[in-house]
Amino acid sequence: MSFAVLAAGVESRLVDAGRTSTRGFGVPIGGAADRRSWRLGNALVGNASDALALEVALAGPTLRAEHAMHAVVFGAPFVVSTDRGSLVVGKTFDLEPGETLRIGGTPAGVRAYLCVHGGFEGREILGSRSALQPIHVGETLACAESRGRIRSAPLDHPSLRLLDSWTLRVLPGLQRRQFPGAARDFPPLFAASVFRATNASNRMGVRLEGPPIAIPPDEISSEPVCPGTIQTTRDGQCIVLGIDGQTIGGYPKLAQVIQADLDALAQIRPGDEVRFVSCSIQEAEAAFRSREAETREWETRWSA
């Protein structure tokens, strides 16, 4: 009972919530890079929010269903089709035994999630079933036989739209005051500039290109970092750490993307514009509570 992998895509991997208690051992969190899309995809097919799903990036896989199953692709607007015709991202569908599912490319964003009713099966490692490597041709992705109701998500909702220009809210990083010209605020070049994501971006982080920012003159010791940490390299360019980012770093930390905006890092394409805007701790907390409440409302509505 499974999907047979006929083509693997660019980087398709099984993900759940990741390894949330292993950073002290130097193991990144991992798991779904866009957690809201992963959770909402699972809700649409009636799963618990932590069910194992297949994350696809830029160009997806080709899979053959070995039995009947109920599924959805949720996230970036990938081109999706089966032997019977095209499918709509954000709308559930049923596959027949032997039917082929093709997930092509996407004109916006980077990642989406293939969720099947009951979730995929996977081996648990350090408290998570997230795979350590992408899928490969010839592999089988185990899941149970299923059927389900057809449901659709409101993809025209403002908070679900994907853009090619992103504004990320940030809090001060540990070394912000050490940057030249940043005694009271962020350096002018950071606060007023438009950056572009480069081709070197991946799950470890989004590498940006923009006006070089003068870095602190003094060396710093390596210290803990986390997803959303903005480090500035010796050439004055910024790297925003992603879900697979390292657990310690020695570059100065200029800023920290707030938790409510972390999912955006998973959808920033090479060439996309990125801006940063300062916010307060209170604003960051309010943004997280609002986003989480909206996500839970959709989960409750769709899983009923």
The other form holds:
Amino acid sequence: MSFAVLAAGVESRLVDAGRTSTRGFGVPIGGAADRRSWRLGNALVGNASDALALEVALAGPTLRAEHAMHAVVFGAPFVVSTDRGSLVVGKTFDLEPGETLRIGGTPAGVRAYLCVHGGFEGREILGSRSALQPIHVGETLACAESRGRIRSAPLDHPSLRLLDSWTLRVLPGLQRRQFPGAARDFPPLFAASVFRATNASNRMGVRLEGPPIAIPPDEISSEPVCPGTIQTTRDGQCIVLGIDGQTIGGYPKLAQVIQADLDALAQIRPGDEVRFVSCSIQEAEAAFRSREAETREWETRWSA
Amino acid sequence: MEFLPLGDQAVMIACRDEQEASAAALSLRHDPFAWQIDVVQAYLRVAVFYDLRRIRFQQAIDALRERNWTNENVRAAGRIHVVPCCYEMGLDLERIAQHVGLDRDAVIATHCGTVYAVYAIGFCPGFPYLGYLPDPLANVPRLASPRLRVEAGSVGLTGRQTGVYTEARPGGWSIIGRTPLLLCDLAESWFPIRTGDRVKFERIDESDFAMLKGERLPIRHPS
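Next up, the form predicted in complex with its partner chain in place of the form predicted on its own?
What follows is the entire complex, opening with the chain shown before.
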């Protein structure tokens, strides 16, 4: 016994780092879509960085604590409350036995992580305990009893300030040169356009609406793809693959979002504006390294 | 071989043919680099995912370029799988026969008389893309309107490919038969088929199907 699920929310699921080494079996990576928020939430409740947490999206679940628990919600600024009043995203709290935790909606961003001290329990499949399905009403989410010292991330922390207009850095996709008009750089319509995320966006991908881009005339055979791969469908619209995206794809690939910007991709909300700006592989690598170093530094500081 | 960047996550090896790609994927799985996270093959291409905390793209590409790819032991290491298939349960067998201009028995004999290579795994976990169909069976178009549910075990074909649905999914391939066996079990982390393996179908009847239903594909080691 631990948390009883009274309402499941839009898409709440238990996540960890996912399955990064079994894509060859056709199994998507899965796991936390916004990895930094998941890691920092775990740091705040004193967990190892790979602890299993509950990812909530757009409209969160209602859960009843069956015993005392020390927890935090970290990520998009969801409206969170218990029987005793409202809570703040980024600040840890204790739940009393029988108390109900309500995670409502968020005015910006999409996802946040409910981390409990000690982590949730889950069965390992292909090296990860990330659930294959969202949680459902009536389910029990197992975790240990805990209490802890209340601590808080700086509430103006960059991970807690989310936007409604995003600029993602991209590298060229493997078929970029085959797109009409892409002789030297990206097709002008891609480089200069403002796209809008549609309602059809989910963990599998962010579907964008924008001026239709002329696609290469030749069919290509399927090839490996990964989170951040931008495929252009026959109607000239772009899909950016997400953390649960397919492992191989046969649409032409115009660009690839850099790793450092994949957490941002996970927070793009239907209706948000998206722009793309090109960068070099060196810039992408430097961005990854400095982001990783920054995350580690916060993890260390917050879990101390 | 040509080496290309898949963003900042992988080096994509573009191969001359499917055999070269399968051999490269087998070699990398058999003898991985320390920085290698994952290897994914699809047809002519092999993505080698690397850990950006341990290596940069340029170093990964250099290491791959310098690698000795001519290891004959690895080349022969793919398994062969025999997949029983009940063609009487092929929902579109008649449609396929009409399209290719053969009778049903000739369609079945042709489909199970070929040894296929696994060129990719995807669409859903464990779904093997097998190729290539012999000419008489090639180029059956997709269904005009995809089925909302194709049962797990269904053996489908389209274009030059044949494959096995490992989970119930919507699907547009013509269904030629059905296997009673499980080709993978995600909940148990069990995936016996990899790219570079070969698959042969073996005709069974409906009573064999009922007897074998739900069993796992037996694993045969390379002889």
